[in-house]
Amino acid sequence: MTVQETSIVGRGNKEGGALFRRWFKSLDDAAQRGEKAAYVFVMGSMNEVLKAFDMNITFPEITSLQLAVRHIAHEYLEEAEDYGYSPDICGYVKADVALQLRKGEHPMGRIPKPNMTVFTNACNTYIKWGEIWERLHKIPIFTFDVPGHRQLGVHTQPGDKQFEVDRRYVEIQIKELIAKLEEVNGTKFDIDKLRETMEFTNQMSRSWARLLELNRNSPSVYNALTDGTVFLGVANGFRGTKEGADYFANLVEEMEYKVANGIGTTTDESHRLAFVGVPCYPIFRRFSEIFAEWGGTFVQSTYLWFASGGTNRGYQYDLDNPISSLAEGILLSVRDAMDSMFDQTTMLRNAIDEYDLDGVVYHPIKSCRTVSTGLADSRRQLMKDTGIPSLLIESDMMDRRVVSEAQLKNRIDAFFEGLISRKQQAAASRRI
């Protein structure tokens, strides 16, 4: 390996795991400060106008996952079911019901109180995720109504009479988001402050958009289930933000370097799928290892679309129009990131040939019906209109008890046994 390619591969991924780090720091001297903060969620954060009034954020989704990542989660959710949550519900929420009631105590470090929530109706679990908030914390909490898409296939579009109506309406809403800011932090709304932060976003979501789009090569040239779970953590916890602008512009440099020079993300890249639904961070690493073993590499996933707080789409804002447009921006990803979770088998359609995808991975968990509900219909009726090879399999994202490795390992084997034979017959076909 040259000296340049020792500097530039893997850049990414210790650079993006240093800026976690740094994220969690400055919870935790956040909390030690005595300092509060907004609670946000990765579909439709607001984080520019947050970052526009200089507090901090925190998202309850990854300091829960994070728990699961360091194999500490059950105790959290088992405290939490002794406090009266049902097992049934989602584990993030059971998980930082029990952060909350132990004062923020975080393997990470301690994270501050909330003095606000913001959160969409993107997931059902958002909603009452905030109002659990309310009551333990006594703070205002805001709930940004978007309007879906009213009928599967029919997508409008910026000009569309009903478009610009729901725009209209989510414009509004922004509007009285920050005016409750306003009332909450003590400070005046600065619109060239948030022209600034407008600016970091547009700049991450065209690398984001082009990070997508190197992937298409082959080899990979990252996995998008476990580089990819790095790339979205920066992707929201930075997002609006000169580092997290400068990391992803460094992030694509990488990439296209790897590109060029044929690097990909294995030495044995056999089979490449794509992965629906939310990753087993309870046996995070060797959920990957188990696919990494037969050659299969994640070069797409449903998680960087709906979990990427809408970058994905490589939305611009306009900076001369910056409310209006901001409501453009949330109104387009979070519809988009509501069809990742609702109708994948579009968007999979079109990744097939795009990604030369050899096939699809199925995730289902328990305590996320929201991600899971209909996963096993949506497997069927792509094989129906596709014919490409898929594998359904059932976890959790948090919770160990319901995860069992000999189970999950024996059906990716068949899986794979499967893909094999198909490409013999197939070249065997061929040849005749």
Second form
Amino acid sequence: MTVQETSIVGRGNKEGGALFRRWFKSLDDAAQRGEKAAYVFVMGSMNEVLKAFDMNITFPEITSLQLAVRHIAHEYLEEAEDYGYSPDICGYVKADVALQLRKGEHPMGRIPKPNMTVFTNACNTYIKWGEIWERLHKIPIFTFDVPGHRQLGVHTQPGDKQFEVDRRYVEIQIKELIAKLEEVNGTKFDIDKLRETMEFTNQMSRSWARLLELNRNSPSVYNALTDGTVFLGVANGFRGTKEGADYFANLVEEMEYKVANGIGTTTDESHRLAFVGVPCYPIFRRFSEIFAEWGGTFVQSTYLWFASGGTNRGYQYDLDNPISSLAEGILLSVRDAMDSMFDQTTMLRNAIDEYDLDGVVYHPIKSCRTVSTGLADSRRQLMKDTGIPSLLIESDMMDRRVVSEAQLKNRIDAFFEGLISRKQQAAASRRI
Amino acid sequence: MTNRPLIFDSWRDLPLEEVLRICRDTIEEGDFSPVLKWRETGGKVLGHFQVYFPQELAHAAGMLPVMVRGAPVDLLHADSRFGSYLCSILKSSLDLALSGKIELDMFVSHPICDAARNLAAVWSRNFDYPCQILYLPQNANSQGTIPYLRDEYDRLLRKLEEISGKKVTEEDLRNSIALYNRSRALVRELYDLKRSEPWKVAAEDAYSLVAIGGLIPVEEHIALMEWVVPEIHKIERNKEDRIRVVFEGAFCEQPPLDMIRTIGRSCYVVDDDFLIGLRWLTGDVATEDDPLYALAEAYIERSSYSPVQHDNRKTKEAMLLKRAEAAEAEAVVLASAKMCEPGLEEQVAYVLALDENRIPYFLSEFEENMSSFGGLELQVETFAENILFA
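Take the protein just shown as the form predicted on its own and give its structure as the form predicted in complex with its partner chain.
Below is the whole assembly, all chains and molecules, this chain first.
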């Protein structure tokens, strides 16, 4: 490895991890000082506005999944179930309920109590979750309503009558949110500060879109599932900040370097796959390893689309019209995120050629009906339209009680055997 | 709509008990023959999923609005379209359509929950007719909400005009609103009766009378209710030793009629959230000025509550306490459909509020196609006796 390679390759994961730890340290420090934080979610976090008020921000989806990655989620889930929550609801919610009951105790540091929560309707459980905090902490909650597309494949655009009706509604809510934040924080809103955070998001969005594009190359330069989750953590936690914008500029530089030098994320990239759904966090590394053992790597993932809140669109805010442009950007991006969950077939159809995919892995999970409900039907449609091999495996993102590694491995092994046989047959028929 | 042949008239000229039996059988057996009859005579059908839909829009466009709310059926096709961890209503609703038991010209769903918001896409991939989402607002507390909803109704109405081939005037809408106002008033009268003299009407009969309203033209529902409700008033029956309960948890998937019947054997169900979408608007909708605005305004300002609508002014537990108090209920049956995320989450808040207010409750889960009620009957009986003889 050259000196340059040593310094650049792997930098993204290292810096991402460091930033992530710094973010949690800042939250812990805030909690120790008795400060509070805004609780937000990955789809439509409104980070640009909240950061313009210099608020501490926490993403409960991320704090919850960290518990699963660290193999201690079951302790939190059981505590919430003892409190009364059903085994059949979202694991993120339950882990967070226990976290709140434990006064923010988390392996990465103490999570501050909320002083406000803002959530979109991109996931209905966001709303139910917000209601839980409203009851537990007596805090103001703000439901930020982003109307999605009304019909499969029919997407209104800026200038269309319906889009403008929706934009007007979103814009009014942004103004109401700002007024509420002034009240909660006791400070005046500064529109230039908003412009600044929006500019950082513009930079990050350009980089994010470029990052996704770079994995079209072969060999792929990152694993969309494992590395991608690190990138997502930074993309959400540092949205609207200079650190976030700089991180992604550096990451793009690293990936472009890898592309230019043919450095892949794996030495044996035999099968290029797309992942659809939410990762299996209770066995996060192992899940990818089972695929890697067959030379399978995830070059694309719908998770990178929806869990980035639609940042994959690369939308650029118009800083001369910040509020109106923010409304437009939120509508377009959050809708994109929703489509990645409800109508990923259209997007995957394009990805098959763009990313030279050999197969698609659908991973519906018990915990998340938003993402999982339509996957079996969506898979049927994609296979009918394209004939691409696919695998549907069910497990969970939080609850190890519904994750059976042996069963998963059996299904995955069979999938690869089929995939290999199919490739061999195709090669044989080409020879004939 | 007035010149069309009647599609649900077998009850006419029959005694009350027979009329109630016909209504019960139609609902219990998942009999969609009235809807098929409507289509056979050239009528167009709009299927709307739970919870609320402004049926006035479809009616004004000359279509029959039918509430798609699942049914206790064996799944033949839908299982392969969905994952494992889902409520039954989602699957059975699609199955009814895939098996041809119900034929539609348009399907409308709402983003009420994480599972249901997938329905429009799933339905679109399986049927050629338009499948849309009516984006009822999730922020009930913005200045922009009512104007937005008014425009959303307008958008949908344009689509309905396209399908029905009928241009809808403001006058058409006002007429439809007036009819639905009358229908809702009759349902409110039935519920007043449930609260004041619950021994006169069995819970499953009241349920069926409301449910029929989601299947037949509003004019026919009004005719049915205008005959039945006064007849129920006339009944002379003695009050029995049963406790007064509110049933909470049936805002979307519906409990089987047998479950309601079972509870009714030891309790008077004096209020509930059965089919709350059909009773969502709690007062008359204005028929002057802009009718679309009036419908939107009523949805936000004069409406009930459910776990799938957040309104800062209406916490669900406070609303449940109000419902129980207004009905002078002694206890609450807190039920949730299996795998229903909003219902299950709300149960925790309900339990805490009921505990705090020392109101007894009976906690349960149900599924629309469950068929064994022996255990439930014994538990409810014991629960009721504990209260009666405490």
